[in-house]
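Heads up, the chain below is alone and in the form predicted on its own; it's given as structure tokens.
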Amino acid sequence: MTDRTPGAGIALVYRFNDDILSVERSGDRITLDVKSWRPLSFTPKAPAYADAVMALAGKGCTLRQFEAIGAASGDPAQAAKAARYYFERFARGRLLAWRIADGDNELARVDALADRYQPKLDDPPAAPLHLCRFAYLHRTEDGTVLESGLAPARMTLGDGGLHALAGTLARPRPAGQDAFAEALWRLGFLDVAAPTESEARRCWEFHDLLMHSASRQNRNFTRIGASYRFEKQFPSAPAAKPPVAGEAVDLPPVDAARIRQGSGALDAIQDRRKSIRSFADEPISLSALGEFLWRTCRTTAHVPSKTQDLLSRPYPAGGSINELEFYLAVSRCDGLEPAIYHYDSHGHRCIRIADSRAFAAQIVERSANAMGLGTGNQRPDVTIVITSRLPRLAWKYEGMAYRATLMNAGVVYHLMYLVATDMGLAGCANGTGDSRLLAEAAGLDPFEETAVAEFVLALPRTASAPS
């Protein structure tokens, strides 16, 4: 590789990162003191390799100038080698950093976000080069950041970087023509126009690679899990969902030794767990619906604690948190008018949302929609739609948020199932659905609670026949 700057002088620019706190030199042994870390020594195989590695401390130097500081050794392709062993072996302990300048201008830094991410040493591609549709900007405390799901590490952009980015995305060249594009290139932000990809990669949308990066450990650098990031700055919101004005309907009590008793063997429930979506002419009961709800939805236990108040309910969630509500868009059921009711989980009662029944009706037809149901097949009684205050999770987990909610409503979702089997009911899960539906409805603030998943239930027909 060269450093190709043509114009400007841009140049990339290798450094160790804020994390090697000191690097010492005695003779030819070199020492890092590394942050929360042992001292790491070693000792070059010639003394210009240890120069080539003093290069890095500071400022910096790019990979031309740390080969040519090698080179002093008397054999240019050996020092070529060890700059390629140094950097990887660096970048296995993520030791590196990098800073994209013109001159003494710096325009960019760069952290790695995980082990073993360095930039590409090999020649880039003649095409001119495009913004890669996995990589995105935003805004952070540190600034404008620039990122992305397939390259785990983030560049902060000064007004220099921004200027610089702004001119390669509004007219992409190849990187000869372009030093800046180059360095965006070697980071993993930039590709070319129509890159070749596999079929497997075609497959990954940018929002779905993005969530899977961030939000697991692989970006093994960044703060993923119960770090309480905000127990300091302000409460978590209340475990019990503050009261919803509206009408309540008590749910019909429920006999938990009848449910015993009758209960079907788990092998043999999950045996015909299946989806329906094929409904009966006949709705379905007020009694069937509250023991549904009972059985899946309602609150066993609020334990309170000095850090975050936590709830227990008939499934498992993460940190017993506990953030999902449940809201019932009715259709039909015997002992309720159509309308949104909210599910009191801690009191088994329905609240009904006033002026919501055109709402309910809009919901559940997105459900026979999401459902592939024809015009003339019967509707759902009832979309439960499933709701997350999401900030519950968020106060305690951090980078995981959304994805945790998301398992949750699955472990929900798998719950209704088995309960919607052993009552002889017929459930099925929706793919997707209208978040802003609910919100305007019930007059949620979607920042503080918003939908994430729907499940619906009604009476089978005879001969439904499984997904």
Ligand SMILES: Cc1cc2nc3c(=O)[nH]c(=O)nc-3n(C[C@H](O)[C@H](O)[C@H](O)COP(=O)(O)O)c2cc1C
The other form holds:
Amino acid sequence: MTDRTPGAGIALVYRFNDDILSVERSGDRITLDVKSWRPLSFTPKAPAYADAVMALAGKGCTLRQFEAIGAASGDPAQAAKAARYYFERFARGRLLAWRIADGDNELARVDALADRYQPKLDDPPAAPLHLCRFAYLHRTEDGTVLESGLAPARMTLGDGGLHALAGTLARPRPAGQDAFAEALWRLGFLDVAAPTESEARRCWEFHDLLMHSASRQNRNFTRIGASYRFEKQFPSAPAAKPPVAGEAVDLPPVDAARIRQGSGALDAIQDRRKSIRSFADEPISLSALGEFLWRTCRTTAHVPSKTQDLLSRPYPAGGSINELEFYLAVSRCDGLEPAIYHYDSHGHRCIRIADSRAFAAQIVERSANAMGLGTGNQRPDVTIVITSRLPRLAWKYEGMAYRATLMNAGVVYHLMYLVATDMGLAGCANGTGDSRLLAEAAGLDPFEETAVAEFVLALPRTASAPS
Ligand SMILES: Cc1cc2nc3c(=O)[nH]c(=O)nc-3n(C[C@H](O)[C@H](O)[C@H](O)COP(=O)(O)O)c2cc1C
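Having displayed the form predicted on its own, please output the structure of the form predicted in complex with the ligand.
What follows is the entire complex, opening with the chain shown before.
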């Protein structure tokens, strides 16, 4: 790697990161005082290598400078090997950080978000370099940052860095003609226009990889999990959703003892369970719909707490937060007029949302499309729209709220399938809903609550009846 390309003074500088509280040298023995670690001592093979390691303290040095200092040992090839060895070892413990410098001017600083991350050391491609399809620029509390679903690093750009980035993106050039582009390629943010990707990698879209890499503990230096980061700023949204305006419709009482007696054995239900997309001419009854909701979505306990009230329901839910809500888009049901209803899981009743009949029909029709039903096929009676009050979950869980809400919705799907099977109903999950229809019908603020999944319900068409 060249430190400087012709006409440019830009270089990628390696240094120990801020977790290294001090670097001491006694003879050739070096001791690093690393935050939350015991002191780390080692003796490099040659005094010149110790000199090179010491150059990583303070302002840092480029790879070429590190190699040149080590070459005073008398063997430049071994010094180059030593540079790679030390960078790899330090990267393992996430002890390094980087700067892109233009002379004394810092354009950007780069922090590793995971151990083992380090810039590429091989030769860059000869082709012009473009923004990698997994990279993105956004603002954080620290300023404007460049990140990527692929590279576990965060680059914070100053004004000079933003100018350089704009120039590099507007006029893609090979590394040999743009030292800033070379540094960004080494860091994992730039790539050739059409990189060779495996078939498997081609299948990953930008948002899939970002969510995957950012919402698990794949980046062990980002906060993922129960951090309660808003606890001192504002209270959690209440466990019980504030009442929805509209006419209340009581659901018929449910006889739990009768359900217990009539319910099939779990393995028999599992055996029979299937997605059913062929529906009867007769509509589902209000009592069947009510029993289904009671068995799948009712709230069974409210657990008050000083931090965040919790709920219990018939299905497990991350943190027992139970951020999911249930709406019924009813196109027909014996005992319930077509409309959208909110299921009040605490009072086991439905609240009819005014002027929502046309929206209900559209949601059900979308379900029909999602299930590939032809125009002549009987439509499902009801689409249950599952929404997420995501801020309740995000108030506790950092970095993983949307992941957790989808996992919770998956758990609900399975319970709905099992209960539908046990009750002899036709049920089918839908993975391609449109969150906007319910938002418009129910006047939801999508930041507060948004549809994340749908499940249709009706009576099944019997084998003898033509579809
Ligand atoms: C998350 C998820 C999303 C699904 N989305 C749809 C869908 O949009 N349309 C559809 O017809 N079936 C959908 N299904 C049903 C699957 O196609 C079905 O479960 C699968 O083909 C296996 O068949 P089985 O359920 O009869 O065992 C979905 C199932 C799940 C779990």
